[in-house]
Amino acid sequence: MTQELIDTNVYIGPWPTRRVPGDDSAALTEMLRGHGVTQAWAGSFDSLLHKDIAGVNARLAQACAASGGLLVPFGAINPALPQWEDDVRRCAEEHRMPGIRLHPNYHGYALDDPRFTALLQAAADRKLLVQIAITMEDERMMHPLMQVPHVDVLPLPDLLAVHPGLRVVLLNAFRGVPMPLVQRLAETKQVCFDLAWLEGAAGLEVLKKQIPLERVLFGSYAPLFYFASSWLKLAESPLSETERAALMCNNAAGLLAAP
């Protein structure tokens, strides 16, 4: 496989409860380049618990700038905090980020919260790609004081109908979102899913019978997950060259190029 490879789901910084290999941004960049990644969409683990979201996003932008163009920053927004609108503005205008990455379960709001509705409107107005992290950690690994449920995305289809131009990526979704709802979201043609949390033998082979592959993106969830886990999902799957190129880069590149 010699095509470009876009990883749509990586994070910089340490996971809140333990260190993992590659949680230094320089080490992460080196690892990704070693695996042939040509672009990686990056969020920050600091965004889960830090209240200074502006500072988190500034550090993220700085780390990505130092990566030589490999890391593309996706800033955090927490609509439960005051003046979150300023964070959206800074992401778009100051840091020139193509999108934002949301963590509703860690920030304490549901998708039927009016603040989330307002955030989607702000993202749509600025043509920002919206990533929503559904699950961040296997519940069996969670710290006793950090038992965090999956994000409930049931309200999302109705919200998307109000914003037909909005582009959404659900990260780590396949553990926490039932397949009928995945299919319903895929049918909107506004939602994509990364494959980091796709489990089971012949996972991609099964998945492409359930949703169109143009709705699927390569994502490793590095460094919390081993990069090779996602890579092997591509390597083991009987895909055409067109399908492989779509998963590796074309689907993701199309999202960034969308007006």
Second form
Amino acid sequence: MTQELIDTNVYIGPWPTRRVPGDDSAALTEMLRGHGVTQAWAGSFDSLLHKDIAGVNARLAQACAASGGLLVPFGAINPALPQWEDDVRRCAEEHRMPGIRLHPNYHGYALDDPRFTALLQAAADRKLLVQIAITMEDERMMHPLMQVPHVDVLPLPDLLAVHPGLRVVLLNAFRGVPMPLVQRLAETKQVCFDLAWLEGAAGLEVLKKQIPLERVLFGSYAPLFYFASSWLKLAESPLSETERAALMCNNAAGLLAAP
Amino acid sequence: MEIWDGHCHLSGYAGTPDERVGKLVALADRMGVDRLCIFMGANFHYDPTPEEMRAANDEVLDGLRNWHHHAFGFVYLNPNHLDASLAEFARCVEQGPMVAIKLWVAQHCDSPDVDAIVTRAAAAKAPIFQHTWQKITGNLPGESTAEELARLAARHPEATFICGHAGGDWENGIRAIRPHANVYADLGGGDPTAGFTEMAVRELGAERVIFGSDIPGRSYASQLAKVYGAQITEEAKRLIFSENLKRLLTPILKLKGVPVY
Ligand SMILES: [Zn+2]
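Having seen the form predicted alone, please provide the structure of the form predicted together with the partner chain.
Entire complex below, previous chain first.
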């Protein structure tokens, strides 16, 4: 049997300031399949700046449905918009999404905002997995009209203590979250990290001395990043077969299976 | 495919320079990288004193000793200390084993202080690797942009330049160096953003694009992905991975009696 590969960090649609190969969902699906991906958790780049989030999520659901089961939609919620609670409902009930993907920095709220607390409560009530994208682009490279800070996740450990059943995945975390905080979040056993933004020579070998690999998920950040970047990280560090399988699929599959 | 890495450092690892180069070479072997160009010591000084410059280059010289023909050294110079820099160039390149120059962020590279260094480099057939980054968050006081390098290169058509990080903000940097055939783009050190390599090849031609990793601060995975993952021809990948850098270094390697295959 061939090895499953779950990519927990892909996006459909065009990045706001650049066209890249694979930024239409048919091409993305084909590219991911070509690399052996068996399931990819998808958000939408439209969700960063669009205000009609319900429309963005409907299109995301449609694109995923057209992917033959490869793309799994993670809808966007912007708790700064009126009636955001209904977007949560639609994600869960109408689109049957297993989780949501948040961009607090692009939507202009901090994690100590009461609206974020309410959003976590809504996600916990509906047993939705919560992905938070920490960084979308190197801050030195941003468009002058779109300079966005990393998400500050310092309030997260206390918020998670209130919802012991809640599971959170931090995407693109390793540039913007300092390692001591990564370690503190990993200790809660409620937070995982994808490896798209992991850097440094033999990054996984270094990382596994800092946090347990059961907290780490494969994520490519395709199509904005070359898919090969995350894929080659699995080759750059010596890993046991068990560790490889955990990174490639078991850790992620466990999150979706969680009660 | 043969791979030459034009951008490696000794920082980030513990141990003697020899041990640190050993670690880089072991990682390079694991990832299929054949030759390494190494510059700067364990500590990076923005505006090194002559003593700090010599100490950094001594580390590299020390590190290269047991890795001949597998690792090459670029001498780290500071145009703010011109006499000391020229003496260091003589010691490490003209009379030593190093094959190119590294300039970082001490002084803007279009400053007249850099001209004497470039003239000496060209005479010795040593390419100049100039760090460039145009940051929307603000540059360091002496940090160069690709446009500044373009101005320097226009004054010195006889010299060869490598534009470090392709300007950092590569969509800008690639445009800035485009008219200057003596400037090559280094792919190293930034994120593996899709389209980077494709744009460099489209605008400069694959003959002017060079693979570099900036390890150990960056991963080989993210940097190799820029070439392996790019939608370019296999011939373009071969040029970027090894042929271009080999072509740039062949004249000085020949002068030094290093065989190039
Ligand atoms: Zn560097």
